[in-house]
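Coming up is one lone chain in structure tokens, specifically the form predicted on its own.
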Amino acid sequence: MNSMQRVLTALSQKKPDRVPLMLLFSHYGAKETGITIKDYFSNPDNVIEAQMKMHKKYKSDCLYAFSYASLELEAFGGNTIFFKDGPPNSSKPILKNLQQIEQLKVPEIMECPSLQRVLRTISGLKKEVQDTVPIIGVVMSPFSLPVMQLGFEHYLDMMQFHFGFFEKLMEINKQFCVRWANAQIQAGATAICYFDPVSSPDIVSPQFYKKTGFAIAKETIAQIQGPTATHFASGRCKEILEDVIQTKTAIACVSSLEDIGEIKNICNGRLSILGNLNGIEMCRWTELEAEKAVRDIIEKAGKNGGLLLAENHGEVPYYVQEKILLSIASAVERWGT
């Protein structure tokens, strides 16, 4: 099987030749190519070259077009802070008060250079692999994007006490999310990773999620013109799984804080799962520990398809050693059949 066949078989709840390995490399590509993270993301050719190199080297079954979350803030007029050895982060929030939401406009995809670089990356990857390897695009959910737009504290305050402004911002963000997701699909992305960490019970209660993040996801995902994977960026999802299934997403990411076997049993073929290697622990694993972690996940959740093996946060950390990634790939070859 090639990577596309392997992934589609697993998603069909059938047994592939081995468990798909989905190593989500973003800024790690800069380390692989020996340039700064800022320079790496400045040119789509850098990302395409590194993605192809890492796909072959680590035997990953996907290509990851994601660069950094704050590029969506850039689309709204914000800025990004770059670091030498970790993921770029958003600068100051663009909204200094809630009244500014009234003037906020949905960004034009074609007018944002950082978004255009991602689209060129996707097109270039599609040219390289056609339909043999899944290409994963990324959007921040409308419900989670305001953490960067407003700042976490002000956003939580708005949710609870200023619901009118909350609804107005959600309408803007939903329109942007759908347009941005579909632009990536049209450029050649196979599927969209819908990052929604604020929906995790680690941040909001399942009851509050039901009337906010769930309703927003259900409406937004229905308008995305391709399959989606809902990612909680290390956040837990067990308490809201039944609702997540109702959003019609194809995949849910499982936190390393959860028992992946238990999660798979709850899904019972209704939803595939992605996870759940601990990316932070991965930075200090030995090769034997890496193999054991892979084997444990496959033993718990690998039977009869439905499992995509991955790190649980959504991007391989910069300080994970090459030998550990090679050990993970080798362990999947050994234990994933």
The other form holds:
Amino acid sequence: MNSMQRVLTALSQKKPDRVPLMLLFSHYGAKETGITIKDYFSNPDNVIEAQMKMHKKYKSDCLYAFSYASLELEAFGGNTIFFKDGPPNSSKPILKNLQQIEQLKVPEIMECPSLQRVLRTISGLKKEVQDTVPIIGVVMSPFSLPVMQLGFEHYLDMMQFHFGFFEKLMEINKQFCVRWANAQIQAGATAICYFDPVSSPDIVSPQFYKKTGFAIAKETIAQIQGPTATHFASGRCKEILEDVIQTKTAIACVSSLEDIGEIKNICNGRLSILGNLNGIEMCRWTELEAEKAVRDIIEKAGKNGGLLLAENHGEVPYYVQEKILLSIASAVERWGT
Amino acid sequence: MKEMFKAALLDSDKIKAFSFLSQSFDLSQQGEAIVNLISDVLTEIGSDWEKGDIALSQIYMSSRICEEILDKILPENKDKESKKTNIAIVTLLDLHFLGRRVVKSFLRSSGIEILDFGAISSPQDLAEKAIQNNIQSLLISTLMYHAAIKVKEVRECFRKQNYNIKILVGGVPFIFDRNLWKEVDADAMGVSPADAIKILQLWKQE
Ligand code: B12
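Can you swap the form predicted on its own for the form predicted in complex with the partner chain?
Complete assembly follows, chain above in first position.
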């Protein structure tokens, strides 16, 4: 089986030749290439080359076009801060007060250089692999993006006390999210990873989610012209799974703080799952620990398809050692067939 | 009675929370009893969050409401912050401030005064500032992993200066790797902001 066949088989709840391994590499590519993270993302050729290299080296069954979350803030006029040994972060919020939401415009994809770089990356990857390896695009959910647009504290205040502004911002973010997702699909992305950690019960209560994050996801995902995976960035999802299924997403991503076997049972074939290696612990794992972690997940949730094995946050941290990734890859071959 | 106050906090109902206190206590006379009640309730809320029973939005709102209520009832506390305390909190090399904000509110609402160092990106600068302010207990909050591991450099700076200080760390990286606090040479870690209250009280008794 090639990677695409393997992933599609697993998603159709059948047993593939081995459990698909979805190592989501973003800024890790800079480490592989030996250049700074800022330089790495400045040129799509760097990303394309590193993605192809890592796909082969670590036997990962997908290519990942994500660079960093703050990219979307750049589209709204914000800035990004780069570090030498960790993921880029958003700089100051773009909205200084809620009134500014009235003036906020939906960014034009064509006018934002960093979004264009991602689209060029996707089309370059597509040229390389055609339909043999899934290419994953990424969007921040309309409901999660405001943490960067406003700052977390102000966003929580807005949710609680200024619901009118909240709804206005959601309208803008929904439009942007749909456009951005569909631009990536048109460029050649196979599926879109919808990052929505604010919907996790770790961040807002399931009752509040129902009238906000859930309704927004349902509406947004319906307009995305390709399959989606809903990612909670290692936030837990057990309590809201029934709602997540209703959003018609294909995959839910499971936190390493959750029992993946239990989540698989709840999903019962209605949703595939992605997870749930602990990326933070992974930074200091031994090879034996890596193998054990892989084996545990496969034992708990690997039967009869439905599982994509991955790190639980949606990107491999910079500090994870090469030998650990190699032992994850060989453990999947050993235990996942 | 405690349950009602807690329920009001979890519903983010400031008015209900306040009117409950004003009905149950003599606000001008029973400051200490109120602080004790708030501290108790926040500790419960902290462990509910730790168990995954309540959301961050609820823990954040509860801490904010309690801080506001206390500033109203005990206005003299408001300016106490900078006075005579040897406890400080900082966000290290990170642009994420909410963790620090919540921990600080928890402590202040429990009657523990604390200096807020804001965000500092260099371990050397942080160590210097702590020494200058005669800090004995330093609380460090981080969200990014690459920031969390820099706590070790902070410790080294203190060691070089032969400065004795206790470091308490918290934030998501320490929750996902329960041994990380030892690796970075901290003295303790807290999962929920309420752990900061417990640990500081323990250190005070030592
Ligand atoms: C929601 C979320 C997002 C949202 C919002 C993030 C934000 N705050 O800006 C979005 C989608 C935007 C996002 C994006 C990213 N994220 Co994110 N995200 C999360 C998530 C789910 C929650 C983070 C959060 O803000 N929690 C709220 C704060 C207040 O919680 P907290 O700091 O833990 O504090 C609580 C306790 O820990 C305690 N506490 C805090 N400090 C202290 C100190 C002491 C002394 C004590 C006692 C207690 C204590 O009290 C607080 C209240 O209870 C976490 C994973 C998770 N499961 O938690 C990942 C996580 C924080 N994200 C992570 C990363 C890497 C990112 C990105 C850099 C990804 C990328 N490549 O772009 C971006 C950066 C965004 C930015 N701002 O630039 C990583 C960071 C660790 C790492 N790998 O380095 C995490 C931990 C995921 C993971 N498991 O790896 N993310």
